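We begin with a single chain expressed as structure tokens, specifically the form predicted alone.
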Amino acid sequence: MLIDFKTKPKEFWKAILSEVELKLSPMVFKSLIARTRGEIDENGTLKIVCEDDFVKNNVEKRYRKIIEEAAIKLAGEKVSFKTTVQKGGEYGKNNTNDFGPLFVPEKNPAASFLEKQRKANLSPRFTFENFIMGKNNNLAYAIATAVAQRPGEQYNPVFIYSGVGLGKTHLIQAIGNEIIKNKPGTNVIYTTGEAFTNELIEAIKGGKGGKIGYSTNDFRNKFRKADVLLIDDIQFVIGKETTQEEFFHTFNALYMSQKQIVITSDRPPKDFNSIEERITSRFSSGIVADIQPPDMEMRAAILRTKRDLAGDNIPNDVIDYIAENVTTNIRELEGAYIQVRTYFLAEHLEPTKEAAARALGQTIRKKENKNLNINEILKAVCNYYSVKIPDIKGKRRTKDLVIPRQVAMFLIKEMTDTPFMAIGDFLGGRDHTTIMHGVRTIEEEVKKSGRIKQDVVNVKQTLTDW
């Protein structure tokens, strides 16, 4: 049924939204189209008001045709429309031409929400809507969303850990942003272990006549009056006795008041060897979840979403090529995508796998490591270090076994993409967190370009043509 958009503008715009939503992924619709509203001006032109330039550019370049087709279908004629931007508080003002429930202005103006984000030290980039969930992070995601809905009630404290660049910061900040959005009166504070330490040092200096206007009492009042405390990368307080003591008392004060505490780290609580047991026991008193590295399908999904949001013209086979060849973490994966996209633009090239390979400094070839057997890798490591396979799989932790064992963990993970849990089962039934720690240890040693790096290179040469 056709709609007279000039006499029924509200109905017309809501119908357009319904049509467009059917043709886009939920994430793209929420992240872009849901950040617009429609108006009909005195000339009968459909004016699409965008929250910022990013949304406007995407609507114009990537989704204009979809909107035009929906408008023609519903009006039975071509409808002129234009896109504009209204930022900050102006975007959220009441307007009689503000159509549809998705676009009813919030009780708190946009500027007020942004101010609350700034005060909490949160970035608006990190939300649940643009966090891609998969089997590698579904537990952490489920816990985070539950906490955001009912802070201080269901899971407390929450401890999330993973390697670098796998989404810990995104998830912990998404919790804060969601709480501020739904419970604007909540006092949310986000900080890092390093920032917490530095702020405490400044407070101590101020208390002794150093920095004027900020004392240890100010520091304690700030953190102990939080309704939700989010501390990222808590491992940075390790070895800092005064910081650990202050954190312990802050934690206790908030926990006893049933305030929500969320902590992230690069390792599980049981791997904190240089921190007081009373602190690690607090970490483990609530719920602990980890984020695993994404598999191939997850990496491809992340890049396809990034492409769709940016409006890039990069085909799926190129996306898949990047996802297959960059397996370390999400941060490096997205960096590789940007590198490839920039190379295409700078060289005025068609987006092909061959061009992507050149951009990444690689050539397309079948990876021989895909055919490697984990038994062959373990055998090569044992031969190199002159140790026995049963000893590597055993429980002894002497130095002559620990390094070969960790090198085996590292090479199996790097050269086969075997899951941590499977590596743990293969190497004598070890916990997957032990494997993560071993892989991380060798990664750090390889960066130092010392003896262990040369050992890794030598073992690789016995296995492949790397």
Given for the second form:
Amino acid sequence: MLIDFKTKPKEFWKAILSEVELKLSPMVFKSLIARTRGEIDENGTLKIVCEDDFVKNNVEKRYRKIIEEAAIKLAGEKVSFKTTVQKGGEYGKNNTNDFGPLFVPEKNPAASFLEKQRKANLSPRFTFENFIMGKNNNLAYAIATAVAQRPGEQYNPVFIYSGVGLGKTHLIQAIGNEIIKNKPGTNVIYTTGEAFTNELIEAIKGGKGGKIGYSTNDFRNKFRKADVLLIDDIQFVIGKETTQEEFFHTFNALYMSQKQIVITSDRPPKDFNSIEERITSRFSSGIVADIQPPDMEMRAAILRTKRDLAGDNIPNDVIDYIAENVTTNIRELEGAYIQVRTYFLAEHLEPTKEAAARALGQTIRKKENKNLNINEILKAVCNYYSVKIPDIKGKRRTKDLVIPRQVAMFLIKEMTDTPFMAIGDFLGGRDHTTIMHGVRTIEEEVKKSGRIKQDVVNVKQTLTDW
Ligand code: ADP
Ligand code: MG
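Taking the form predicted alone as the starting point, write out the structure of the form predicted together with ligand ADP.
All chains and molecules follow, beginning with the one already shown.
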């Protein structure tokens, strides 16, 4: 079938590359042709943009004929062509996904695995190998491993929920990593509810990351092409009408074609408000598993494994001491372990329980700060800026209110574990995206070390120094 190269330049160039690849050695192809980009200009001329003069000369002198022949074969007519040089363009892409699986450097499986991991948005840190199974998570773990072996077949959708820091992200990403390891051709997409929401908003606005022309259609195509869709922290999607609706359609499309869907959340499906029953009943239609906080035995097991993997020299009684004292969740447990280890190293100490207790004293104090009431934080902010609480919670957007309001958002986020949505509710029923924006704004200010940073430091001091 002939390709209309004027309307489908991308497809045309891709097809030319496949033809050319057959005629050249992989070495030549990779080192030269893949460093080019084909475009059709307004006169219908094929413009081959080359990364440098070396590539350009070679294309012109040695491979012109091959390319011309391929073009005639594919377009059914002679296509005039010229070459130009453009340094620093995105040529690397030719080697990878932009030009389809043909051009993925499969010769180096490790590199292509990393590439797939990156493309799927997965972190190599989260695997089944380093996930410890215990009483608290055995059902979730069993389901996750089964799904990774046979995606889309047995359990669908999978819904995993727990409080923070208990392994949801680890487990859902381990599923993705395992699948691309076993079946590299699978299109795995990992995203978070927050990222899904933001991407949709950007698509509605018609651009993404400064790239113009990313439309809701592109958005739909992207997600509906997934073989395995992993959505972490779905609570950010639920409750927002547009995103929720879009998610619902994506979900249905994938579900109907028996694609695997895995979802995590901070709460069970039934705890979402009844408005979304249509959606939550879909969640419950597959299999639902929770992860509970780890018991003492499990906490110690996790730290021992961590120690052994890192080759740290920390005796069991110190491990047990940490495990006994940090009971909230695994993220804090890991944090405490690192803190103790750093303390030993920095102070050149014998790793004893007593020293660990001193190191942990700080963590435990910090944790008390974490228990700060969000009301107290708001009160401190209002005192500092001499503004009234109802004004902060109110709608007025004058500068003397906007900054304190955003500082309050930032401090609540930083000093407590309150989710964006709850902060929004607390601060007068604001949308969680407003809170995210506010927190980010202050984060940027803090980096700049100006007046606002000092304000933040000062307010914090009034909260922690008693
Ligand atoms: P959540 O997404 O539920 O908030 P994470 O998956 O981010 O929690 O887990 C927090 C930290 O604890 C991560 O560093 C993760 O690797 C670790 N972790 C959680 N569960 C386990 C487990 N069962 N075995 C080993 N590490 C774990
Ligand atoms: Mg998580």
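Just so it is clear, the structure is predicted and the values come from calculations on it, not from any experiment. Each form is matched to the other, and the largest set of C-alpha atoms that superpose within 1.5 Å is called the rigid core. Numbering follows the first chain given and starts at 1.
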**OP:** For Asp391, decide whether the Cα shift between these two forms is 2 Å or greater, given a superposition on the rigid core.
**Re:** yes
Original post:
Would you say Glu77 moves between these two forms, meaning its CA shifts by 2 Å or more once the core is fitted?
Top reply: yes
